[in-house]
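The chain below stands alone and is given as structure tokens, in the form predicted on its own.
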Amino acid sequence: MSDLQSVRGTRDFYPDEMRLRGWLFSHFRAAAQLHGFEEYDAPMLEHETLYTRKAGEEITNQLYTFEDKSGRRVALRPEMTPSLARMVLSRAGALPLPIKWFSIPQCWRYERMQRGRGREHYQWNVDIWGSEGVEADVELLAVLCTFFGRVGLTPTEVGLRFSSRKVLQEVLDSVGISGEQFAAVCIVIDKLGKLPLAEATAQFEELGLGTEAVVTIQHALGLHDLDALAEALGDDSVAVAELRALRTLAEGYGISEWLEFDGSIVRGLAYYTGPVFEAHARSGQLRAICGGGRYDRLLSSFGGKDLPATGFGFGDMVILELLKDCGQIPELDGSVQDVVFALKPELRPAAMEVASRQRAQGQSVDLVLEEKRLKWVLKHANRCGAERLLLLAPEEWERGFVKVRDLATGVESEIAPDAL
């Protein structure tokens, strides 16, 4: 027999989790849309080069990769921004700006599994491309800050830590540390909540830092207030004044309760130019919701001119898991609204019929298709979430009426085919 289970970190959507991923799908694409972003979608299978232009990046080692017939090196697409960058490029020139889009594709990544981390996942992309001031920026966290009060969560269980790559600039330009040797250290300050403080410095050292340069990146990036971050980096610095705009920008939109400053908030990728983001559930109980942020560099990285952007991608299953711990996981019915049911065979067309004329009319409508005892048809109903249950009985049927059950409430009543 074969492997009746899904590959190791894959899943089978049955019907009521295709419900709530439809659910869940629908208050991304209403966010973003509520924004002015259109949708857009690309290939799941892209050319590998796509995503191993830049050696020594953690994504380079989670592909699905392999060759296809015609000795092409092809991978599966771990995430939408590059795809999306390809997208820009090959119509440069021609896109009106500012491009806002939104996407759901799903994405795949070899790495280890864990709460709310699988190798397959749909991840909602939101993306502004041709704008460079933080109002932009703003625009994005204001999107999120829509999607989770539109599933029931608020401030007090969400927050959203944001920073700036310029912070990072600033400090690691303090200590001497460019070049190449940055994205390297950008990786392992991304991972120091993960890594125990020895092994963190462990890393830093490995790739050159001595010891007082890691106590200012430490301290630096430890810092949870505005004013306390002037004081360490003076009153001038750039990222400091980025991030105030950022804000005030952000009490105009109303959001600020949802917003805090924390200096550990990098991100991993080394495109990242500007403010950065994450969501995060207040109980610390998961890891990001999300994460994001400006990269206004990308273009160039593969062989075109660069263009502001700045986006976020959101993973359908942490926020589930964090979903479930809210008590917001909603109940969510079939879509059938009536059930069509004739009693004796021969009043089969005639039940057709009727079910027909009700499609016609935008009516969900399942017809049992076989000879079934009435009692089994009424659990049915319920099972599907049905409203209505219209029974075909030979003596109603020669009046010219279906019998008509409330599901709800039990009352039945005759009502003519074409009434219904």
Second form
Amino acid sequence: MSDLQSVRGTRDFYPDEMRLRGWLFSHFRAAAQLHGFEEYDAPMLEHETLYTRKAGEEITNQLYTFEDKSGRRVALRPEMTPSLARMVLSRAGALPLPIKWFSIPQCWRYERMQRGRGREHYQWNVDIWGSEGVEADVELLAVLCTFFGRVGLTPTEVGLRFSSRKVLQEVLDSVGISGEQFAAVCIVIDKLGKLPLAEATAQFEELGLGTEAVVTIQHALGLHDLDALAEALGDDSVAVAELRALRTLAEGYGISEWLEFDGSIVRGLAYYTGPVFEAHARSGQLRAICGGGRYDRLLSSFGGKDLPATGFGFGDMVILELLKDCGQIPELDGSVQDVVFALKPELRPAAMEVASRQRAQGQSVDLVLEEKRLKWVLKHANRCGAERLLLLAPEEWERGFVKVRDLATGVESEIAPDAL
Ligand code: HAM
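Same protein, different form: I have the form predicted on its own, so give me the form predicted in complex with histidyl-adenosine monophosphate.
What follows is the entire complex, opening with the chain shown before.
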């Protein structure tokens, strides 16, 4: 029987789960579209080399890869950003800037299973290319807050923590660590909470960071206040200026309540270069709801000319756990409006005529195809969430009418087919 189970870490979506997924995606789409983003898509299968990066990121160790029948090394995408970069690069110069695009791809990672993490997930991606100011980063935060508001979450339940990779860059510059090591150091820092201390220290040492440097880094990472950060990095710090600008712009959007500066946010992907952010449940119970940041130098790593870019990825799993915890999962009915039923087999063609007429009018109609008792049909109509039951009864049909039962009120009436 084991072959009949879905592969560990993957999900089947039965219709009730699919309804919930459709609801979630409709809010992903609406929040992006309200901010002027356009939808795109790309194949789930990519060349493995698209994900070859050397900074020691978890994501590159979790790839699902295989060789296709012609010997090509391919991978199931673990994230959308490299595909997006590939699309932008292959139309370099031809796309009007800025690009504001979103997508809801399914992504695959061979992860350790835990609440809110699977081996496949759908990840809402929202990205802006060709806009270098912090205005673009804040616009993304505004998209997130629009989404949270739409699904009934408030700053009491969700916080957006932000920092900038430039904070760490400046700290590393001050202790003499070269640019080359930068991404690798960020990856170790992102893992700090998950790695045993001795192992983290060993990894830092391998990257050339002595005890003193680690203490300096940890001080900056422990800060939760931009003034304290300014004290640590100096008045002329570019990172501080950028983060202060971000705060001011966020006030314009009216989203300050959601935001929280947190020096420990670096994110675990090598390509981020500037502001980085993630959303968290304030309860502290769940892993990051989403994460993103600025990645201005990704295209040159593919051999192209760089273009400023910023974006985020937002999985479908943690958010549903959070909505469950907050009692915010909506009750969703099916989309059937009318159920049509012939009380006698000889009225089947008439029932089909009525159903077809209604469907041509754009009504969603479920026609009962089997011989059933009226009691069953009523129960079925309720299960479908239908608004009306259209009954083909011999006497009424003879007189040119359909018997209509309003399922909310139970009131019955007789209506001619063309007036339904
Ligand atoms: P990421 O931080 O690796 O970023 O993932 C972003 C989000 O995807 C996570 O915060 C989480 O919601 C969801 N996610 C990731 N892995 C899993 C998993 N195994 N199961 C369930 N959910 C998961 C990226 O992927 C970047 N490409 C995002 C980005 C877009 N940055 C710029 N643009």
